[in-house]
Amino acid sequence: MEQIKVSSAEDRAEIYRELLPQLESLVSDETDFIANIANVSAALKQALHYVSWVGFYLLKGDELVVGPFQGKVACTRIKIGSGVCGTSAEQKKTLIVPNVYEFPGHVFCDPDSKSEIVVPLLKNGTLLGVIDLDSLEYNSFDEVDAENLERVAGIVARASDGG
């Protein structure tokens, strides 16, 4: 599969219903972790019209290092516990931030970003990294995103050769 197709529906649940099986198919025959997360970041950027940046930060020692992404140039390294990505990694839980300016210690990689969601990427309880999505609008992410991006993280982790 080399083409992602989702309807132009505004209903997020519908977008994810169409997208998730395609992501499963996209990574099912590929065991290379970097190849999978590169394609998944591109697919998410293509399908989610409200996202300005999407990508992966991978755990390397005690910090997250930028991996494949779609969007503006990103921060290269984020310490565990720092900013939204580092906090999500430290807590191993999804964080929805409606206004990044109100998040204590937010790391401003893109000054135009206004809201963010970060989902830990776990395999058998081991942290591999995080999936990070930003938006140029406030309040862009909700529980539908959280629930479905956690499914995306599971798809990627199951297909990974890491962890």
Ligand code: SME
Given for the second form:
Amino acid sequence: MEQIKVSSAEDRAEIYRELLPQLESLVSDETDFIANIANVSAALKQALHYVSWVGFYLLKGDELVVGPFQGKVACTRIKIGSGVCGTSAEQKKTLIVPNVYEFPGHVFCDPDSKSEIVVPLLKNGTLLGVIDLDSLEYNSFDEVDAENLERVAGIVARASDGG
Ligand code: SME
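The structure above corresponds to the form predicted alone; please provide the structure of the form predicted in complex with methionine sulfoxide (SME).
Below, the chain from earlier opens the complete complex, with every other chain and molecule after it.
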């Protein structure tokens, strides 16, 4: 396995342009879903310097259960409809939260986290879970992140067949 290489560009569109093909290649040789999302969370953490926590919550019954992630110890279970992750899962919609203190019902895992983005992981319209990224700064995530993290979710979902 090659290492992930991205330039330290401030331009995040450029970071994703370099990163996405590497993620495709990372998951293409492996059919195990957990192995793939473990490596994808590590790659995202390495490439996105503004991220303090990144990981997957996977749908189990009516709850999201924490999966592979990079960062501090996190909440283990989140109900569908609860917090940013549970709301994104319920609505099957990407949520950008510039200030977590202003999100009703936000689930506080890390008291230092200030902004967040959550992207649903969908396979042919069926929810598998979500990808969650946190930052220690307000307003850390924008439409470039949303668009590209949805592509990451697509890469992961397509690679989930064999897992
Ligand atoms: N803040 C999230 C919980 C997950 S952690 O941030 C890792 C939420 O409100 O869903």
